[in-house]
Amino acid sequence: MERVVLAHPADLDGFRQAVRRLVARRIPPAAVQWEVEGEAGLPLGEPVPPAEAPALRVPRRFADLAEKVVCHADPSRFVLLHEALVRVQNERHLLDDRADPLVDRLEAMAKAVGRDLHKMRAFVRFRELEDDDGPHFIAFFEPAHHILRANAGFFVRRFASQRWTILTPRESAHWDGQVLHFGPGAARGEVPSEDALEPLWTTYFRAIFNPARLKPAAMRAEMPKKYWANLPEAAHIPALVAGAPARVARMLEAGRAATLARLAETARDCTLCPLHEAATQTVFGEGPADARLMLVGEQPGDQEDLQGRPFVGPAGQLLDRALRAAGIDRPQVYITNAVKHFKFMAIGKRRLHQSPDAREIETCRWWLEQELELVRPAVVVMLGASAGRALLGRAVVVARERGRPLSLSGGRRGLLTVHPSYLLRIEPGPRAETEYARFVRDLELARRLTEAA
């Protein structure tokens, strides 16, 4: 039996060494005993590197999977990644067969980790302590696998400046500003309880809580239970999830009684997602509060951030050209973006749109259901899939769905289409003018609609 010591748990360069050197000697993957220094009773120490062998030509996919595995709690990993590579080897098409009962476990694997990286990053909470170097923040978390030294990189990013400890049950990691090393684990005791902003955090958690939007089903699946007890918010949770249908019932009326101006300032303060961090302004509708037509777009671009007004910039100087080829007066219409805020890339003094993801447009579809309950138009044109998903509560492909009129709630009629950024980014020429022109005709059915309504 060949024995394989590896430096840590999820040590990818370790096993990289290694099985060069077992698939170079032909040892199959049966023969052999994978273990971790400082486990199985192994004395702690420097690994004893494995001699040299050749690299392995192997598909940039099985290394994605790979990177993923090692890192599961199975301690059957590495032999099955040991089979995968040697299989690989004669079959190059071998992690396209889902069918495989390899393939189908080790991808399996890969998913579970990557969930398991994904709920660190959302559920760790750091406690300050003051010691003599000044603030230190330690967090205690309880990872499913071996996941710590694969996260450690994004809290490195994210907390540069600080002095952080992240402890876990197998191993603990700290960064003292300059260099990240890795412990011995540890237990949950050994974390402060609470720490002075504890309460403003716990406050903050209870004023984002969005009674309209629960969905028990799914915030549990989100946010398992047994996360909760490093969770400082989940003690209010019972609470919140109670107290919820009189709350939304509350906010049901406010709306109702709301007017337009406003539901617009209250809308300024709005910071329930992080894209009002970076944006100038909230960018709300604008319109007459009895419209017919409403149409939605995506989001604020530069200039709407700057100048706080939606469509001001080249898209919308697009969509004042098309309207008024439609036959249709903007200052009749009301337009709106399904997301409030500017979500951008800065690279150097540009900001670059990106497009908001289904989360930001679920959490602010809030005030868009408002503006629709205010201004109750007959017909909603969708400007892109964005807005489409916003309204249709699912993802839209609109080259599939543009141009015929859909079903909205409260007896409304949708229409989708491009959305007028698209327009511009179409090289000129006649592809661009065929379509403008079908933009127009789009437009233009949404003014038949509403005629007809």
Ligand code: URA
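Positions refer to the first chain, counted from 1. In this text, all values refer to a predicted model and were calculated from it rather than measured experimentally. C-alpha atoms forming the largest set that superposes within 1.5 Å between two forms make up the rigid core. First, how it differs from the form predicted in complex with the named molecule.
Shown in the overlay between the two forms, fitted on the rigid core, is a CA shift at R447 smaller than 2 Å. After superposition on the rigid core, displacement of the C-alpha of P405 between the two forms stays below 2 Å. Taking the rigid core as fixed, one finds a CA shift for A24 of 2 Å or more between the two forms.
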Contents of the next structure:
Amino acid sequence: MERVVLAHPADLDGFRQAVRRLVARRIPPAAVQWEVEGEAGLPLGEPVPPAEAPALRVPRRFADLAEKVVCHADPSRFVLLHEALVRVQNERHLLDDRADPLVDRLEAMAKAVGRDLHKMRAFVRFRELEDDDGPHFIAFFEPAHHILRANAGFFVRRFASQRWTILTPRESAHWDGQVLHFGPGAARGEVPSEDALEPLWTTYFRAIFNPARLKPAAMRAEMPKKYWANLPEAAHIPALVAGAPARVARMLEAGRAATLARLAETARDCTLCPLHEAATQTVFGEGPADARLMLVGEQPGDQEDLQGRPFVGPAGQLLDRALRAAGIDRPQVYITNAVKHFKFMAIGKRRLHQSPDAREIETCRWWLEQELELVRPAVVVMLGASAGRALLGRAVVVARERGRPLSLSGGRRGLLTVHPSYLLRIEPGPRAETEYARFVRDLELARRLTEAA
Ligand code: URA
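Having seen the form predicted on its own, the form predicted in complex with the named molecule:
Entire complex below, previous chain first.
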């Protein structure tokens, strides 16, 4: 019997190295014992000695499947993958054959892991603790599979500027603002149950809970009871469900505007990233809650930060002029920004604009998503690269993608164009006029797309 000891339950690199050696040495899957370091009942013995892993046919499809399957809780995951890798050496199209019981089983395992990854992203709730170094956010989650490591990158990107810990019964992940490391698991009782974050989460939840779209069965499927224990807002679910019909009536009356106003109110206290520390206030979006057209800028500028409204400074004045030229009535448009706080560098008394980085855009995207969800515009104009990143979820080159309809999530149409500040930076003259005319043409296209939607 060959014995392979992996460093942790979802050790993809360790598995890759070992399985390559095993297949190259023609050791059959049935003759291998896969174990995980530090797990109970580990018999003594020597691990397979490390050696150079020889080249092997590893189709991309197999690599993708293995990445998910190694996270599955089934102890036979490694044997099954090993078997598939042996077979794929001779059966080129094996992984396309869902009728094959092994392929079917592996696909089902990958799907279950995918669902678990999604659930964890949706249902991890942090509570705030204070230690000598400041706030530390802590959450407990009980995943069905070994997904903590696979999901840790997501939480690092989402909460890059906070210190946080996610505890699971088997393992824990810690982010100190710079380095991610993993430690032992913990019991639910090690997470404090009351703190300042709970009312905030509860407000978020109540703000986004829409009884008009309430489907209790779908809600239970999406948020199974087993996750409820971790959710501060779960305590409100029965009351929200019970009161749904009355709330629907009230909401129809008050309209989405009130919900949006509540959301803006909640955003005033946002401390999700450090930008709130230097800024004067949160600058939330404004405009009708049923606007068909939404404009998204980068972040408030100096004037917006002082006045608390988007696009009221020099860039806003240029935007107003271009909107009029394009036949768009600003009061009919919902106008917001990718990032809701002003980022600047103070030089003497001057505050010099600094573009938000990818992390800040990602952290602030939560608010933009809520605005999109509530306003549900048919067309969204992205003013500049930061807005493009926030809505398309990737880096964009404005010059390459501007001026043509793009698909956004939720079936919305998007249109990327330049930021008005870019036009302000061009020396007055023929080039400035040409660029301004192009900007107006992009806005005209947005108007036509909105009318046609
Ligand atoms: N620039 C932006 O992107 N947004 C504003 O609100 C003002 C200037």
